[in-house]
Amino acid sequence: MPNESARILILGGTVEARLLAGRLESDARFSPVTSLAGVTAKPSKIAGEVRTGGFGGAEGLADYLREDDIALMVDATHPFAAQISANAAKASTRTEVPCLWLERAPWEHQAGDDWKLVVDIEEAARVIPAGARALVTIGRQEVGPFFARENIHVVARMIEPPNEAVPVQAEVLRARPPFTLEQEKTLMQERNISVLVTKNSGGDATYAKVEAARELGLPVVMIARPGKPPLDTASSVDEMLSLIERTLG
């Protein structure tokens, strides 16, 4: 490990990214820089240096790694942030700056779950039966295919408002996780929800909706994670800290 603190770029936006930044900031050997895409207006507080906004693709990210003397990069973005992960892997190859992947484990099917597994947003929107009342919890950027379904009622929950107009057969609930099991069950019952739509994000912060659907006997349209580049991977902050130490020597 070098004597001066190693600058570590964290591609963030997740709970794990924030926890990792806090752990690295408390260690004199490291100097974390967390990069946020800027899609959330009021992100939670993050320890250490924070930058907001894109890099300009893989080449722009590579330039940043060189110019800011980054020793190592951690991709701790959302499991569905496939493009930034691809850019990170390319930038790592071009600069020889190591890139590690911090990704929480996906949710696993449990006894009592009724999951319809789909590969993407478009398929998720297609498989919802006509007349359904769908609780859609995929964020604001990909709700278009659900809003386009005129024969279902959509309750779309998100942190920030959508960029597009909300049709008459839909409503938007703005809320920030985590949510409790009782909160999720109450929401589903009050809105008379008949199907839940979610990405397989993993983690604890939003798992209560899956538990609520299980207890209420509701089907879940579960969107599978996209493929990402093969990188050295950790599923927890503790594992990532050990991996960082081994990688930097």
Ligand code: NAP
The other form holds:
Amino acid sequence: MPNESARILILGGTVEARLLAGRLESDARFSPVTSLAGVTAKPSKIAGEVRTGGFGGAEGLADYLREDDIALMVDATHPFAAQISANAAKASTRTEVPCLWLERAPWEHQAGDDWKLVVDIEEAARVIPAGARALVTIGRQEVGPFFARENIHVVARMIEPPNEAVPVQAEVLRARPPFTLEQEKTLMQERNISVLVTKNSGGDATYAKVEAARELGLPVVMIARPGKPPLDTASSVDEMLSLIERTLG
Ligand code: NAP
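Given the form predicted on its own above, what does the protein look like in the form predicted in complex with this ligand?
Now the full complex is given, and it begins with the chain already shown.
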């Protein structure tokens, strides 16, 4: 481990990234810099330095790593943020700045779950049966294929409003996780929901909707995770702290 505090770039936008920044900031050996894409207007407070906005692809990120004297990078982005993770792996190879991956475990199918597994957003939108009332909880950036279905009713839940116009057969519900099981059951019952659509994000903050669907006997269209580059991986903040120490020696 070097004598001066090591600058650690955290590619963020998740609860785990924020927790990791807090832990690194309270340790004199490290100086965390968290990078946000800038898609959320009012992000939660993060310890240490914060920078916002894209780097300009893998090359831009590689330049940033060199110019900002980054000792190590942690990809703590959402499991579905595939582009930034691919860029991080390429920039790491180009600069030899190590990149570690903080990946939260996916949700596992349990007794009582009725999951339809699909590979991506397009397939998820396609498999919803005509006449369904779908609670779509995939964020605001990829709601287009659901809004394009004219024979289903869509309740699209998101933190920020969507960029595109909301068609007559859809409605937008703005809310920020976490949600309780009771809140999720009430929402599904009040809106007469017949199917839930979700990414397999993992973690606790948004799991209550999956439990609520199980308890109400509703089917879930579960979108599988995209592939990410093979990197040294930790599945919790504690594990990541040990991995950082081992990697920096
Ligand atoms: P993405 O498709 O993988 O990335 C698209 C572009 O956005 C990247 O090429 C990069 O631009 C920029 N970018 C993404 N994350 C960044 C970061 N942490 N710092 C700086 N630039 C970043 O990403 P996404 O799926 O749009 O996700 C954007 C952010 O929202 C991420 O921080 C992610 O953790 C968070 N998030 C995503 C989801 C989801 O379902 N996808 C859910 C919750 C939170 P340049 O090429 O110009 O560098």
